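In the form predicted on its own, a lone chain appears below as structure tokens.
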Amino acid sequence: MTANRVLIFGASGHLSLPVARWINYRSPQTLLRLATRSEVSKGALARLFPNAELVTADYLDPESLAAAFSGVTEVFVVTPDFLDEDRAMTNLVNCARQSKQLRLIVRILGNLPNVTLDNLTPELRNFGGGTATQHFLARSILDASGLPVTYLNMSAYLMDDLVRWSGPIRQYATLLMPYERRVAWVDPEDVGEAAARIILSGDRRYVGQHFNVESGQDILTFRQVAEMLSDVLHSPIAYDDSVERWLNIVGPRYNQIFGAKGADYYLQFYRFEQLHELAVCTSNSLGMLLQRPPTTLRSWIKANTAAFDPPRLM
């Protein structure tokens, strides 16, 4: 059998990352490929990584695509929001069908469960691309491949996203967040490691499944989390689903991010969680991925409380 060879895209991203950690850890013999588009994080990695290979890729970019693609077993991909993916997995498929030891392509999704094209705001529809309609997109091309897949959806929101949304957690002692809904959450740390251990179990049968990955157990509200942020942290946190606050103190930062529009975008598109929240349900496909209990949100809170500078949410 061909020795693995592990191609992983957005490397050092907060999936992808953890992905060739547990490969590197779990099977140090196996070959990490690893994919990115930033200069300043190859230097990163090669420090982490300084048995594997580096690379520059590009979805849009066919050639350094097909570079990558070069000698490959396994492929772990995960894309970012608002990525042309008619053309990226379109570019993939045909880098990949000239790949002759391929084995697996694993590819995350995001999308809520039973929840369809068809459900979609027009709004949504109609905007070109984003979160919401690119994963469908994605998958018609890659079912339509023929290509080996199996695909991790997380139907979650990633716990450290509260990280990223700790402004003003830290700075009013307040999570913003407009059409408060139920929402399931999961570690990105489990999420690598449930494909690292699909990718390193060489069990054909995963090609083709379809894996709901989150929790198993927290489907909160928002207001639900600001509480267990304060019984975590020891200090008050308020929740405020006010469109206008957010617009006004995230949303600058939702634009830079993701263009002109893109805090626009996104609370269309937390109204369309929320008109569908009943669709949110927990399943046990992670814990049997892992073999083990997935991490629940209140202990990663715990162990992340530095993110959250206590200290000056007094």
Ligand SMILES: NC(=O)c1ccc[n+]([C@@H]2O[C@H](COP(=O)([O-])OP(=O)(O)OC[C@H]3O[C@@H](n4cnc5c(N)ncnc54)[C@H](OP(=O)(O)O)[C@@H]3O)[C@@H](O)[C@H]2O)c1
Given for the second form:
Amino acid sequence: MTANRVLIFGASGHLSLPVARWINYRSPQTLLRLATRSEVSKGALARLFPNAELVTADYLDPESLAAAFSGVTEVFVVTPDFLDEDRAMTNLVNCARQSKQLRLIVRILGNLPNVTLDNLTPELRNFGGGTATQHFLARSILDASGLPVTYLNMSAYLMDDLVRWSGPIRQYATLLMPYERRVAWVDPEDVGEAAARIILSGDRRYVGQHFNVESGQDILTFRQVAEMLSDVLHSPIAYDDSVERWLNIVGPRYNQIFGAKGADYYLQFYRFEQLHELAVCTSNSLGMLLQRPPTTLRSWIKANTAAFDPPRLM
Ligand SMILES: NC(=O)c1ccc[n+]([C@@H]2O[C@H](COP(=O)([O-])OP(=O)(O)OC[C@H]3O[C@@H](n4cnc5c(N)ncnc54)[C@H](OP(=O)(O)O)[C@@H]3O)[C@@H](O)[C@H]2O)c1
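Given the form predicted on its own above, what does the protein look like in the form predicted together with the ligand?
First the chain shown before, then all remaining chains and molecules of the complex.
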């Protein structure tokens, strides 16, 4: 069998870096081909993984993709919100088909369990992209390609979203999140490790599988998350579901990252999640893939208290 050469997209990101780290730790003989679009990230990756191949690859640039796919055996695919998945996955499929040694693609998705495109609100369905629709589109292209794909569907919020949202927690001791609802949680490092374990297993039975990955233990409302933060940080964190306050404080950042309608989109998305909160459920898939209990939200917060600048006695 050809030696593994694993291509990892977004290699310096919070989901992909743990894939590279786990493979490097468990199977140092496996060749890593680490892809990023950033020269700065490339430098950092070269220092972390001196034996890895580093490539500049963009899903929207077929030439760079073709070079990245050359000779690889497994591929980890994660895409950012609002990517044009039609172009990206069509390019990816075309390159993957030329890659004769390819054995497996592990693709990250982000859909609520048992929710289909038909369940989306018209606002989200007709928005012209975004996290609510893009993973369905990506999956339909990959499924139709006949390529060997395993899906890790993060039917949960990533625990480090709390760091992304930590500005108001630090400044106002408040977790801001409109449309109170129950959601599941998952540690991005656990997802990366699960992907790495699948890739290293060489087990063909993973092909075609779709796993909902969340901690298996944390379905919480945002008010409950604020209470958990308070208890772990020993400092009261309030919960505020005001749309107006979120738009004032957080909205500008979303518009900056996702374009002029970014904040409007996420409000629609949160409203949709509230409408479908009964679909949220836990599974033991991630524990099965990791062969251990996944990280809980409480233990993750405990390990990351510095991100929230809690008051200190010493
Ligand atoms: N955040 C959550 O709670 C959550 C929950 C469920 C599902 N999800 C889903 O998880 C996925 C990842 O979310 P995230 O917040 O981790 O995204 P992210 O931080 O934006 O990461 C995406 C990665 O993709 C790479 N990338 C971006 N554009 C690219 C392109 N054109 N070609 C090649 N690589 C590209 C980036 O790497 P470089 O910049 O280095 O190239 C980056 O590391 C999204 O699809 C999201 O819908 C997120």
